[in-house]
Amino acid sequence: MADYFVEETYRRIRQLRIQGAINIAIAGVEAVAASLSRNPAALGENMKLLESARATEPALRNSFSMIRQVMKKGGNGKAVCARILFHLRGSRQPIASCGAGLVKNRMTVLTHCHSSTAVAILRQARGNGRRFRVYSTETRPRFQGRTTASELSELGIPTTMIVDSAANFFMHEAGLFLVGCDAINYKGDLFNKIGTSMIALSAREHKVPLYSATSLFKFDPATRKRPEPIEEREPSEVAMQQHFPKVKIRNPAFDKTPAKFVKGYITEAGIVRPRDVEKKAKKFFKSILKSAL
């Protein structure tokens, strides 16, 4: 049986009381690394459940993956658990640093939907004194652009909410478009929020670079066998379904931009080109299984 904290995380993350594949990854490891000390026979069972609670979550998956790497060689379980924390809850600063440095005075940003690290990015530039404005779409149906635009205003960084059709109309005022990251395939093509591939159409039609905030931890190796799972939410996010009782409604929470849609992920390990992040990151997943053992 399942431990109970751990039952508890994962009805939170399919909840979406955990938000960001970061956190998300966070609160897994945490879970499991409680669980170790009240019943290690279940490892197995708690990480199987807690991956189950969402299907585009590669830095989870990745994270457990490395336990399990680490536990087979006889490691120590919480020892492999707290030195992925340390790399999970430290990657946002060098993220940080790395992309203030595309921000340039006077520019105009466009953001999608709400990543924490972009945010990071968008808080070091504004702290590094450049001055620029962003436009944030809302990004339906669940509207986690809001929380950006709240975030961003609250920084003192001059704030324009758009909804999210409305992306192409401001795009020729961008030099920038700035996302965060749910996944990344062996191609180097990035899963993110739903309607992002729509806007790097028209960031690409612009010739507005799209960068793209992530942890190599969102990397996932096993879209070498198989496609990359795209969730699906219920249809409840859109519209409550009585109002349309003969209408089908479907609603993915994520979609795919081409790698050649992407001109860099700013990573941990610095900027990184679509074509290289599968090599950069089976690096970084090296070196925290050899500081591990």
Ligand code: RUB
The other form holds:
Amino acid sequence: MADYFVEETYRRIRQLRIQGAINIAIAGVEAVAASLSRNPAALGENMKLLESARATEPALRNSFSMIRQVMKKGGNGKAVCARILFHLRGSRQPIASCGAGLVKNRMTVLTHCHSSTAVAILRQARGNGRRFRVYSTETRPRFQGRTTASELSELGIPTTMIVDSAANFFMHEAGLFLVGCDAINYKGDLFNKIGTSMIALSAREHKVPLYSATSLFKFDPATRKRPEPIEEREPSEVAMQQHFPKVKIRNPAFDKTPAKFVKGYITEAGIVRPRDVEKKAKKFFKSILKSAL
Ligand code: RUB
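For the form predicted together with this ligand instead of the form predicted alone, what are the coordinates?
Then the entire complex follows, led off by the chain already shown.
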């Protein structure tokens, strides 16, 4: 049976009380690390449960795969968890330092959803003395963009919240379209909050570069064998089914933006072109595994 704390973490991830790929991976690894002292025999089951919480979360899956690999070779489970947590928690700062350089004075940045990594970049740019403003979509149906707008305005960054469908209306003012990332496949395609690909079309039309802020932990090596799974959430997040009895409601949480739309991934290893992500990520995974053994 899965550990109680693990089950609670599973619920919090599923219900979006923990949100954003890096926070999800951190919470999952923390829960597994804690469960190792209580019931090491349940490790496999605990990881399986947490992996099933949300489909489009390779950062969590990669972390668990590293734990499995190290333990299979006789390594210490708690030590590898600590090592992975160190990397996950520490991933935002180098990405922020690297990405802040893309934000110029008097620039308008358009962003979508809530990414702790994208916010870290904008915080760093502001800390570096850059004067810029942000359009933040509200991000239907769960409104994570409201979190972004609140956090940015608290940082003193002039922020305007817009409905998702107004992104094209304001795009001509933007100099940068900055988003987070949930997954990257072997081709370098970006998987992020639903609506990202639609806004990317508008950005391309307006010659606004799209950069995605991401840890290399989000590269999904399994996409060589199968497509990235896309989470489909409850229709009730969109509308109450009883108000539309004959209407089918669909609610995909993420979409795919083709690699050709992405100017670069802002990572721990600097700005990486989509076609180079797989190589960089594999090297990165190897270095973490080596340091954990
Ligand atoms: C969040 C989302 C974020 C990425 C990156 O979706 O798409 O842009 O997860 O976040 P949800 P971070 O709210 O459905 O989890 O940079 O914090 O990892």
